[in-house]
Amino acid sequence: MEIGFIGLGNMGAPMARRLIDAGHKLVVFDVRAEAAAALGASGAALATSPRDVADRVEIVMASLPSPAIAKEVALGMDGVIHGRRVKRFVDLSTTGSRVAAEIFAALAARRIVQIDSPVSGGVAGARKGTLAVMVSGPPADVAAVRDLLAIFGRVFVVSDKPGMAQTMKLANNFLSATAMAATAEAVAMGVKAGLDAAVMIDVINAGSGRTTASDGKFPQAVLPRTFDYGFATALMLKDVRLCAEEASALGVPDKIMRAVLDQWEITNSEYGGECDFTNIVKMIEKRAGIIIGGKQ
C-alpha cells in the first residue's frame, strides 16, 4: 500500500520505518530534509510539503510536535488540505481534543476524513511495535487503517468522535508525568535521609509503589546518570498543559495536574525544552542538596 507520512522526528522516523519494513511505500515529508533522506535511502519516495504528500498518495499520517504544528500541515496553505489524492489524515500527533475536532471538521468540509491516533509507548515502543495507538474516528475509516496502525502496536478504538484518542492520551501522559515527579522526589527523601537509590528503587519495584518511572526511567536513565531516556521535556510539559487545559474546561478537579505542571514548567525553564525529561530529576536534586544514583 502506498501511505504518506509527515513529521520523521523520534517517533515519527521509527514509525515510518517499520510501515516500509512491513513492504509499504511511503511518500514522506520533514521540514529537514536530512531526515526525510534517511527514509529516502530506506527506499521511500520525498516530497516537497504535506500538500505534495497528499497529492500522490489516499491515506496521509503525521507525527507532529506540537498543537500548532499540526494545524499548520493539516490546515495550512500549503496543507494536506489541498492535497488531490488524499482520502484520510491519520494524526499520530497529540495535539488535545479540541484541535484535534478543529481538524476533523475542517477537513470534512473536503471530504476528508480525519482518524485521531496518539500514541504512547516511547522511542523504545515505536522502534519495537510495542506501541499503544489510541484511535477515535469514524468506524469504517478507522477499520481501513487498523491494519496498518497495528504494525506500531496494541490498537484500542476508544470512541468515533473526534478528539476522544486525544483525551485518553492526555490522561495516559499525564499519569506518566506524576510518576516521574513524584518517584524523583520520593527517592531524593531517601537519599537525602540516608538511604541508597539502587535499593531504593528494587524496593519500589517489589512493592505497591512501582510506577512507569521507576521500573524503567529510574533504572535506564537516571540511576547511571544518563538522562537519556528518549522523550523531550518541552514535549512532556505540554502534554501536561494540554490534560490541566482540558480538565479545566470540562470542570473537573485539577489540582495535581496544576502541581505537577508547576514541577514541569521549573524544570523546562532551567534546563531547557530541548533536554530529556529525565532531568525533572536533576531539578529536585538541586533543591535537595543531594545526588541520586552515580557513583557517590
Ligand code: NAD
Contents of the next structure:
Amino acid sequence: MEIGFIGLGNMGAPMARRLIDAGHKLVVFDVRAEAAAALGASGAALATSPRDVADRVEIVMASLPSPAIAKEVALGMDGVIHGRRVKRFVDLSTTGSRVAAEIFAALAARRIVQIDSPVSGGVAGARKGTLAVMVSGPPADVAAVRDLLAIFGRVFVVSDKPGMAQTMKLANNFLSATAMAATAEAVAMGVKAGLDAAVMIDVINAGSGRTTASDGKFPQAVLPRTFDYGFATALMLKDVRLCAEEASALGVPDKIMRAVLDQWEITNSEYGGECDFTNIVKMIEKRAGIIIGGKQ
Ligand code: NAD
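Rather than the form predicted alone that you just supplied, could I have the structure of the form predicted in complex with ligand NAD?
The next block holds the full complex; its first chain is the one shown before.
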C-alpha cells in the first residue's frame, strides 16, 4: 500500500520504518531534511510539504510534536487538507481531544476522514511494534486502517467519537508522568536517608510500588545517569497540561494533575524543553542536595 508519513522524529521514524519493513511504499515529509533523507535511504519517496504528501497518497499518517503543529500540518496553507488524493488522515500525535475534534471537523468538510490514533510505549515500543495504539473515529474508516496500525502494536478502538482516543492517551500519560515524578521524590528521600538507589529500585520492582518509572526509566536512564530515554520534557509538559485542562473542562478533580504539572513546568524552565523528561530527577536532586546513582 502507498502511505504518507509526516513527522519523522523519535516516534515517527521507527514507525515509518516498520511500515517499510512490512512492504509498504512510503512518501515522507519532515521539516528537518536530514530526518526525511534517512527514510529516503531506506526507500521512501521524499515530498516537499504535507500537501505534496496528500497529493500523492490516499492514507496520510502524522507523528507531530504539538497540537499547534498538528493543526498546521493538517489544515494550514500547505496542509494535508489541500491534497488531491488523500482520503484518510491518521494522526498518531498527542494533541488533546479538542484539537483532534477540530481537525476532524475541518477535514470532514473536504471529505477527508481524520482518524485519531495516539500511541503509548515509547521509542523502544515504536521500534519493536509493541505500542498501545488508541483509536477513535468512524468505524468503517478505522477498519480500513486497522491492519496498518497493528504494525505499530496492539490496537484499541476506544470509541467512534473523534478525539476520544486523545482522552484515553492523556489519562495514560498522566499516570506515566505521575509515576516518574513520584518515583524521583521517593528515591531522593531514600538516598538522602542513606539507602542505595539501585537497591531501592530492586525492592520497589519486587514490591507494590512498581511502575513504568521504576522498572523502565530508572534502570535504563536514571541509575546509569544517561538521561536519554527518548521523550522530550516539553512533550511531557504538553501532555500533562492537556490532561489537566481536559479534567478541569469536564469538572473532574485535578489536584494531583496540577501538582505533577508544576513539577514538569519547573523541569522545563530549569533544564529546557528539549531535554529528556527523565531530567525531572535532576530537578529533585538539586533541591534535595543529593545524587541518585547506581550501586556505590
Ligand atoms: P519529536 O520531536 O522527536 O518528532 C517530531 C517530528 O516532527 C520531528 O522530526 C520534527 O522535525 C517534525 N516536525 C515538526 N514540525 C513539523 C512540520 N510542520 N511538518 C513536518 N514535520 C514537522 O517528537 P516524538 O517524541 O517523536 O513525538 C511525536 C508525537 O508522539 C508527540 O505528539 C508525542 O507527544 C507523541 N508520543 C511520543 C512518545 C515518545 O516516547 N517520544 C511516546 C508516545 C507518544
